[in-house]
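This document opens with one chain alone, in structure tokens, the form predicted on its own.
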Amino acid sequence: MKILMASSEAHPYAKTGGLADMVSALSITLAKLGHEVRIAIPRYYGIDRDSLAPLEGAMGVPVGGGEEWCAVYTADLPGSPPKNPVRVCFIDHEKFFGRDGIYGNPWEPDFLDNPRRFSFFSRAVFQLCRKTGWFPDLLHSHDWPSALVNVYLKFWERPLGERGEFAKTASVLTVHNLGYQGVYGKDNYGCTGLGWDVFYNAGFEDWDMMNILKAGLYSADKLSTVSPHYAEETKTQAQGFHLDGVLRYRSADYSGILNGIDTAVWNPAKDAYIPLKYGISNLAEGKARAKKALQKEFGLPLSAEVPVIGMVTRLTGQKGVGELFGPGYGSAWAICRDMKIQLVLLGSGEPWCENEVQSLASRLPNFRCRIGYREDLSHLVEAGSDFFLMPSRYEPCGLNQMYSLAYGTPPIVRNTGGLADTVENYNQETGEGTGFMFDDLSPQAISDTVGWAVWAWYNQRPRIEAMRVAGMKKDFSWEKSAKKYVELYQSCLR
């Protein structure tokens, strides 16, 4: 099968979150399964042209207001199979993508011309196929920045009939986070180059605004999201971000497929970032060495007995940081004051929360934080922590809880989205389970569940060790997920 991924991000070239990891990891795994896969992404300012191979000649892209011209560069995706490499095609347009930031920057969090930028990119995907003479069986787009690919396919390319090169091409749109939809004023619609009949027929209309993701959801042949539980949640008013009606309408074509993790990178038996590589056979020694290194790194007292609770997170409302760190009502202060624990945090995000966690760290002897992100430190937190805390408001898939399970670190999570699909709640009567879960997102619920885990640490340690082993035995490899995508693609083509 010939598959083209259209995405605004792909690791290691452009990344703001899990989208980039998913696109690259899924593409590599599909290639290993024998499929011919290509990825189309913009060439942002931070992607060095000198490391890429140019395609000869400029490429014209018809958009609203005329035609834009661009260059195309290519490279083989690192980590893809040598005999069947994933080719990455970079759409190079200096005016649209030659700037700092993918969707915005600190001075302009959401670029005003994003509708034009990503309309151009989505249209360029089809011109890229014409330029290279390579036409996919399946177009797989991701989130709102490439959702227009589905609209162009349905309302522009397929109406050409058998004389069109995409007459038999099917489309899948994956929603990674329904909270981001690409909603802009209707005055931006002209940049798509589509007629106003399409505006209404494709479902762009959204309370007198233009909703790009909504149009993609109506236009794609099949829809998916990144976990089965999140697929059900997004069909409810509570977590549907006012698109729940669209997803219920398309429920027969909508499925949840759990993301995998890169087991070549997130694997304690291969991890170069931790003091001692370990597996189930030397779990206790490996965890103890990592815990000691983690305590040293964060300036905490070296203690094997006191449990370390780790966090690697974006400090945003989605991640439950208000209920945990909110000044005057968050539970972090009471947790650190009343429980014999150590708490470490690596992350960045909303300024109020960055300021608050730094203030807490200055006043609490058993809480330490690092603002920012470091790949090596994120691995050490996963390996050296005794528990991993994720009190998310919603979590489409989540990766850190899977990393934690792979590293023998029981997660403490809210019962939502992909967390519910990957963590089995602890049963203190039987000892079964892989983590600790709570339902209500409240400071009290977080505190109670952390307290439950800490109680089990001090009173049921053998069962904690059994939970570690049970988590490490779970299979979160991408091959399992990729095969489900192949089934989705085949049903789509049928």
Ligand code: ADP
Given for the second form:
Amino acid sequence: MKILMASSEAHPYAKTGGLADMVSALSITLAKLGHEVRIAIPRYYGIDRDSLAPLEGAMGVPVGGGEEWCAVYTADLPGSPPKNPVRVCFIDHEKFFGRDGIYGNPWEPDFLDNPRRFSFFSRAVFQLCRKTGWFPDLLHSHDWPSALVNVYLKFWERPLGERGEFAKTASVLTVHNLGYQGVYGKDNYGCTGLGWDVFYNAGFEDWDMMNILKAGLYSADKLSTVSPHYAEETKTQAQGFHLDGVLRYRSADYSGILNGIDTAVWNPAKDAYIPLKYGISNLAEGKARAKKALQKEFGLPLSAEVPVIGMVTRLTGQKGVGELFGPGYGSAWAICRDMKIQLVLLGSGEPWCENEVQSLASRLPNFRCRIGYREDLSHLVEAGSDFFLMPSRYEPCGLNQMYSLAYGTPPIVRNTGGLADTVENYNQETGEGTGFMFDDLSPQAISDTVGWAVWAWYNQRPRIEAMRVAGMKKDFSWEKSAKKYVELYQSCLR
Ligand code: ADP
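Go ahead and give the structure of the form predicted in complex with ligand ADP, now that the form predicted on its own is out.
Entire complex below, previous chain first.
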């Protein structure tokens, strides 16, 4: 099958979160399964042109207000199979993408011209196929920045009929986070180049605004999200971000497929960022060495006895940081003050939270933080912690809890979305389980559950050891998930 991924992020070129990992890992696995896969992403300012191969000639892209011209660069995606590499095509347009930031920057968190930037990108995906003479059987787009691909296919390309190059192309749209929908004033609609009939027929209309994701949800042949639990939750008013009605309407075409993890990168037996590579056979030594390195890195007393609770997270409300670090320091203060633990956090995000976290770290001897994005440190936190805390408000899939399971670090998580699909709650009767879970999102529930894990650490250590091993034995490989995507693709080609 020929598959073209249209995405605003792809690891290692552009990443703000799990979306980038997913797009690249899924593409690589599909290529390993024998499919021909390409990825289209914008060439952001940070992606060095010198490392890419240019395609000859400029490419014209018809959008609202005329034609925009851009260049195209290509590269083989690192990690893809040498005999069937995933080809990444970079859409290079100085005015739209030659700036710092993918969606925005600290001063302008959502660039004002984002509707124009991503309309252009989505439209360019089709021109890219024409330019290269390579037409996919399936267009797979991701989140609102490429959701217009589904709309253009249905309302621009397919109406060309049999003479159009995309007459037989099917499309899938994956929702990675329903909280981000690309909602803008209607006055931006002109930049899509689509008529006002399409505005209403494709479902852009959203309380007199333009909602790009919503139009994509109506236009794609099939919809997916990144875990079965989240698929169900998004159909409810509580978690549907007011698109639950649309998702219920499209229920027959909407499913959840759990993301896998990249086991070449997130694997304690191969990890170059940790002091000693380890597996189940040398787990105790591997974890002990990593824990020591982590404590050293964060300037904490070196103690094997005191459990380290780690976090790697975006500091945003979705991740439960309001309850953890919110007014009066939420539960973090109580956890650090009342429990014999060490807490380390690596993260960046909303300024209020960065401030709060730093202020807390300056007051507590057993809490340390690092504000910023550090790939290497994120591996060390996963490996060196004894527990991994993820009190998410909602979690479409979540990668970090799967990483922590793979690294023998039982996660402490809220029972929601992908966390509910991947973690099994500790059963105190039988000792079974892979982590600790709670339902309520409240400071009390977070500290109670951390307290439960810490109690088990000090009183039932053999159970914790068994829990580590149970987590490490879980299969979160991409192969399993990629096969489900192939089934989904085949169902829309039929
Ligand atoms: P989300 O995509 O909602 O942020 P996920 O758990 O699905 O959450 O994926 C987050 C990804 O981003 C993981 O690969 C995680 O390690 C990484 N990450 C998040 N914050 C940081 C950070 N400050 N430094 C390094 N990696 C980070």
